[in-house]
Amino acid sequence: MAKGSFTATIGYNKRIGKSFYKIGLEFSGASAEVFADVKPGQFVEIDLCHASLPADNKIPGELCDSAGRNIILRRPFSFSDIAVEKGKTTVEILYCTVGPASLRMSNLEAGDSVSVIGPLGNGFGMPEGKTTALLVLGGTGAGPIIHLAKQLKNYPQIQKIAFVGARSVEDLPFEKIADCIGAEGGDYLAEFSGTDTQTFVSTDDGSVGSKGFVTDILYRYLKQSGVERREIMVYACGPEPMLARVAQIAESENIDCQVSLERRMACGIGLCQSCAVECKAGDSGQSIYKMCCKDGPVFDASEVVF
């Protein structure tokens, strides 16, 4: 797939929770064609060094000390959705304000422009020969998984079930959290609308869904499911401890699994080598290092050393 440096226009930038936002990057002309076929799990590097800070009274207290730091390097962001029209492609990014760069990103308005490099990395592989896709997500890991669920609409024979986890209801990156979600979930979140994806929600504090880790409900589902293990593909994106547990469960159940990793990716093309991922070198017992930005960010879970 072609990639390069492009200018994107901000179509919208809306807050959807305590610190979560959805931003739409619009591309036209040749760049629209480049971004029309982005795969779930791929990402862009955005230059935010020229973006301005919000007003002082809109800066979260926990970011006051770091807000004024200079932004030198680009920041990587994965896609959560894509809309292709004649002559225009809009990619949506789900993000959280966690530092000075994403804080500036939250201050961008419709009509502003940003410099991006992309599309970058390798995305999720489609589940050929599978009947069930189990989608596991935590925090902003929701973005690539939502994008994946929408792509899986092209595989109507695949049953899709999402396992959504967060520390509390305030940490769920969704616009609407249904009040009817019970102890074991089983409802349909709006972000998965039109994808026929059933969702099970868990929070560490039990403020919505079941209480506990999202990997617990994944494990319980597998133990109760009668689906042949060879027919299942697990996809996961979120905090690395969650991914490590998902990989462990997949290995113990002999299930294929793909994980999308997060690293500090300064260049996005494998040159700076700041995003090394330790991987297994076959059956030798030795390790090799791959670049998250270039070889990933999606890896076969069985090859990653967690």
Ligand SMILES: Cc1cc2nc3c(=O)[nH]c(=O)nc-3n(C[C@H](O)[C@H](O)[C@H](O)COP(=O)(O)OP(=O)(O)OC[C@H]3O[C@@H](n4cnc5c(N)ncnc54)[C@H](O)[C@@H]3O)c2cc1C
The other form holds:
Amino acid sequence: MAKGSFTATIGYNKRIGKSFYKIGLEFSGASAEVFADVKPGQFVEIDLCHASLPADNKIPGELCDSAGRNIILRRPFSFSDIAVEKGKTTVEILYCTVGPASLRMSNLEAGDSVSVIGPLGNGFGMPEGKTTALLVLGGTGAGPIIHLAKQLKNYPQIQKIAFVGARSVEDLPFEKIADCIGAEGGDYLAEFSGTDTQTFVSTDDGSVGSKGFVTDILYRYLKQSGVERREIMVYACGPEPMLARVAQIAESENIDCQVSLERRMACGIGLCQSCAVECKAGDSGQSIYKMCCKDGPVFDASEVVF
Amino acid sequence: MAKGSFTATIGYNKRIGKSFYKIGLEFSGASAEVFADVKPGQFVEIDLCHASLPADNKIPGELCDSAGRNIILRRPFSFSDIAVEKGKTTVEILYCTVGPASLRMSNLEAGDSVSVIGPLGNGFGMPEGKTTALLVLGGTGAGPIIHLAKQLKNYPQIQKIAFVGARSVEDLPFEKIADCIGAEGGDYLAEFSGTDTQTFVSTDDGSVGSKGFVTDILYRYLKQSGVERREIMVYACGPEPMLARVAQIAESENIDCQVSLERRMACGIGLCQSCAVECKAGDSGQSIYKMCCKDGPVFDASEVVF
Amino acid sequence: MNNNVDMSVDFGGLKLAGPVFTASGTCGYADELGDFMDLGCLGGFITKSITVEPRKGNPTPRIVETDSGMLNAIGLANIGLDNFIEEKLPILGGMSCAVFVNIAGKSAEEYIEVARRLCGFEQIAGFELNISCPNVKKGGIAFGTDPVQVAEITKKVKKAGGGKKLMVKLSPNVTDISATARAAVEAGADALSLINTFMAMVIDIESGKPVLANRTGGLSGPAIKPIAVYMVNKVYNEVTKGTGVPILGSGGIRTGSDAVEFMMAGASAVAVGTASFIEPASCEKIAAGIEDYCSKKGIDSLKKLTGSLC
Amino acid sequence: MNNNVDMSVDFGGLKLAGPVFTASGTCGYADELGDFMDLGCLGGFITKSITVEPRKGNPTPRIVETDSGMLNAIGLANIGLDNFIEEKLPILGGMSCAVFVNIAGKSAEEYIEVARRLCGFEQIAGFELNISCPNVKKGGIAFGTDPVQVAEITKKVKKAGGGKKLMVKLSPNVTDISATARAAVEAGADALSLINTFMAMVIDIESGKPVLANRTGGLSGPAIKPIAVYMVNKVYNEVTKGTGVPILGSGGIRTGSDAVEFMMAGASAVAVGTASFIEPASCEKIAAGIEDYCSKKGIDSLKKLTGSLC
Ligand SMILES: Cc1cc2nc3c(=O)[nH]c(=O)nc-3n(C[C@H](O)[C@H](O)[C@H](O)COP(=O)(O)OP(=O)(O)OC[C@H]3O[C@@H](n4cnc5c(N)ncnc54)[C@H](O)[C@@H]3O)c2cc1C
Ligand SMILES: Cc1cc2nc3c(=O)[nH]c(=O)nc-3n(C[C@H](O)[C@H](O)[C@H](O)COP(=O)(O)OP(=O)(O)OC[C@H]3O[C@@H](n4cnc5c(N)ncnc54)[C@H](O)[C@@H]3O)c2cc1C
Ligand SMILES: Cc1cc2nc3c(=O)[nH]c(=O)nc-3n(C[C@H](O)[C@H](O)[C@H](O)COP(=O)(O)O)c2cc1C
Ligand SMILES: Cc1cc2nc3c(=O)[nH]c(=O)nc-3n(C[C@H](O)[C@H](O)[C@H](O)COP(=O)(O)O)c2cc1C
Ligand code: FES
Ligand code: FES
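Let's compare: the form predicted on its own is above, so bring in the form predicted in complex with the ligand.
Below is the whole assembly, all chains and molecules, this chain first.
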């Protein structure tokens, strides 16, 4: 699975909420094989520099000023799903419009093509030897975690529970939410259906699910759960403060935990050293910088200095 | 007819040759009225900064390097035709892909919208009191001259003759050429049909029409024509060396002549003084700079210092 | 309009209605812009550089676009002092904002002459001293890079300019812009204007010649913005903070957010140049953007924005 | 490949297979690029800046994108001289092109130490003296803006570096880059490298703080290209022409055409930095673009391109 520079064709690009979209990138020929076995947590660098901006009246007010910036760098995006057919691999990306590149991405149409470098990074390690996988996600952290949940179907004996957080109901990057939330035994999110994953939702404003931080429901769950700590693996992806709190909980409970980090990346392939992640240097109390793009983006929570 | 900043919708955008296109800009509402009576030779400044580039494999090799330049300025384009309906005005632009902006323009599709400032500049003066109008054009100078020929239908008593030049047959920006050239009494070009204009074509390499410069056929025509010089008006648009030669011929023959000039323009509306055209300051032998965008783009050939 | 934000600016003792200026040489004599926006949005208007004698300016091509920027070598084309007084001053008299006349010249005497002849006109609020134009062979930038010369010419023009405000426009083509800024302030400048354009060149590889007839030109536009923000912040921290001497920030400002960046870095007001070519209503949109930002952030006066960078 | 263009370059006595270098700090240790292009296309490879002691570099964020450019404040993160010798030199030994080790430091002694320790290694063709890094508090840029200091450090490192070629990398953050260029050449530099990045800043207006943890960073990329071309041309005309001291031109080179511009302006070879982030095969494409251009124009040797600007 050698990384490289490839051309992908847009299969679809659909809006799934206020500012969330799902885009399907189709690879054929040699690249189809390269992408056929990407791991959850891995990512691609997409060149969106020469795509068009949406029409002015379709750009949200708060992004108007930054939208016009003339961009030159690629952007990193991880996968939310993958579909492999003969000679064709489609990877799906769940993304949010936050600036000039993602706005341009939202304007791509089926049939357009983009230049893609990947697959990059390490991806999540599988929960070998565990009985329980806890999936914690916030905001666009959803993508890699959904991808992971789908992959975990290969581990039917493992219990999977997802903890989903957002500021408010409209910040939840899911296609079906409001009408199905609160069913027995946890909340229902279409994206996790069929993955045999129980879901719990929390929002900061209580507009859906329980009110509070996702880390609160994780914490409460752990407190009442009798599962052996060493049989649990926590996977987390989302805003850095959320990851810091997850890491803290995992450490205090002595649970293995993997976090997927984001950094501003200029290259994504180890050339520039821009994506520094501060990590503990053994037990020395000192720290070193690892590179998010090459050494990550998934790190063992215990090695990261938050 | 106050100029202003307007949004136009692309009605159509079609390729008509190796690197020539015709695009229709539709204006509705107040802007439809503003554009309803544009004059041949006037122009608009179009913002193409946030339009997408064509796919890499559709960009001609010699433009690959410049295509990726991140542009910030609008581009000036004059009209090749106009259609006025109730509440809707469509202006047509005949253009050539030569760099980053025109390449982006070629990638616009029906329904897309662009920001347009116009109508700008002075336009050609009508041939009042003349019996003969000679139209000389080279390359993309075709646009305003075709527009003019259509406008001159309002002067049925005037004899109209177009002299069309290009390097080679594929540099002729017309939809139908090769199979109809060389008919009796001059050449046939679809764009001039119905305008009651006789056409003569020349190409530098002789690939169609007569071999040589368009100014040569103009000169030969004048030499054998018995029309009173003061009854003739020459209109010219095209590369500057061609215009210089036309101006020279007009001067030596004592014929009135209007030339439409091009300059690199940063603003198009008189703010920046970037579009200087050197003009004679009376008979002093000295020169002054006029502004192509405000004082032109059409100038009396006798005032321009070529 | 949000009535809760005081958009006025105390600009070195001059009360401005708003923080947005047109930059010298980029907005004609304001009449052209009237077709595209309400000129009432302007805090200040700065004329094209005026010299004693009329100047034809450079041959064409005078501009060329670059990545996110443009080079210009207009060459200080202007109608000269006499014509300016006769033809343009009356128009400028009708403007509601503060009018600054930008002065250029080949010698100190020429600068002084322009200031002296214009200082009696009421419709002029002050002068902007262009000692940083990269597009003229003699003078211009030479004055602008040497602190000793900056101090000298500032003193002289200040004296010749009667009571008018004197703003000194600094060149970014220097090792330490604080040195020239300090020289100007100590010599009596009422305000600083930064930055002017960067010396630059574009080559046409087909012909093997520079694109501009003048060979070199000044780079402006969004490309230079991060350097300009840095320089404004540097001069604010090292020179003007606490002195009451305001900075007019410029260099690639295109949006309200850009303007807020400059003000946080230390500018009391901002000037808009290249952006007006792309969008002739830029000044109005930028003023509205600044107001929006303040209103959202609960900032009731622009003074609180200036230099607020943590 | 067109066999009619001689793509080799005489680089101050060093024979290079081609005119394209990787710029310091932008291409790791070459191994990463091997996945994307044939490293045989390179004329030279320049390492990330090496210092005597390992440096962690700056906290994150270390980069931010700007219009057609980017700011970086990596902070000379590197593994230090000992680790470099042990881990990286063996990899670099496998490269077919000329390897330059970029040296940085906080004092003249540190620069000398690196040169002294490395001058015995065969796989190193020469050193690039980084006296122009805007991202370290002490040293770096301070050396690079004062001609006297430039001369002094050039002399010392030249002496310490045994017979290795010494290339001095100049800062563009100066009033007159010819002054520092001249100082380096007179002090014995075998080549000049220009330009390094411009001091710049981006402010996050939501938080009111600079985006970069280091507050300021160095601006690179297409945004600065026209200034870089101007500076290369200035130094070529005023300093190096006729001396045989080659210029390595850089600053925003993205295409073969860009590279040709720099060579016409006076560069004997070019370095590619930011462009490799966008397109990891940039160096290869640029080399092919230069060759294509020459072949079309009937230029049979790159020497004829250098300084050919009319
Ligand atoms: C490994 C990795 C995987 C990612 N996967 C996804 C994904 O699956 N879906 C998705 O929507 N987004 C993902 N992102 C984030 C995505 O790259 C950014 O949203 C995108 O670069 C924004 O580009 P823009 O031009 O639209 O906005 P910009 O103007 O570049 O940024 C908008 C805002 O986001 C902040 N920002 C930008 N990039 C980063 C970053 N890398 N880290 C922290 N803050 C940043 C900026 O400060 C700015 O305020 C991922 C990032 C990384 C590093
Ligand atoms: C009043 C006016 C009317 C015009 N009408 C038309 C028209 O109807 N159809 C049409 O195809 N083009 C027309 N043009 C030319 C058109 O504006 C340019 O082709 C366009 O700006 C090119 O933009 P670009 O980004 O594609 O290429 P660029 O990279 O900007 O330019 C490509 C090449 O063309 C040259 N060039 C660019 N602009 C000019 C200019 N204004 N004058 C001379 N050389 C220039 C450059 O040197 C460069 O070599 C007109 C220009 C003016 C001033
Ligand atoms: C076309 C043009 C002409 C200019 N003419 C002048 C001038 O006459 N005097 C002057 O002091 N500055 C002049 N400038 C510089 C601008 O006033 C401004 O300082 C610079 O362009 C940076 O701002 P911007 O990036 O917003 O354009 C000119 C700039 C441009 C682009
Ligand atoms: C991320 C990054 C890291 C850099 N690190 C160094 C460095 O360690 N030493 C150095 O001399 N220059 C360094 N530079 C400067 C480049 O070598 C080059 O001079 C500059 O970026 C201009 O070229 P470009 O526009 O092609 O990037 C760095 C540039 C970037 C963008
Ligand atoms: S993004 Fe360049 S090294 Fe990680
Ligand atoms: S293009 Fe600006 S004045 Fe003519």
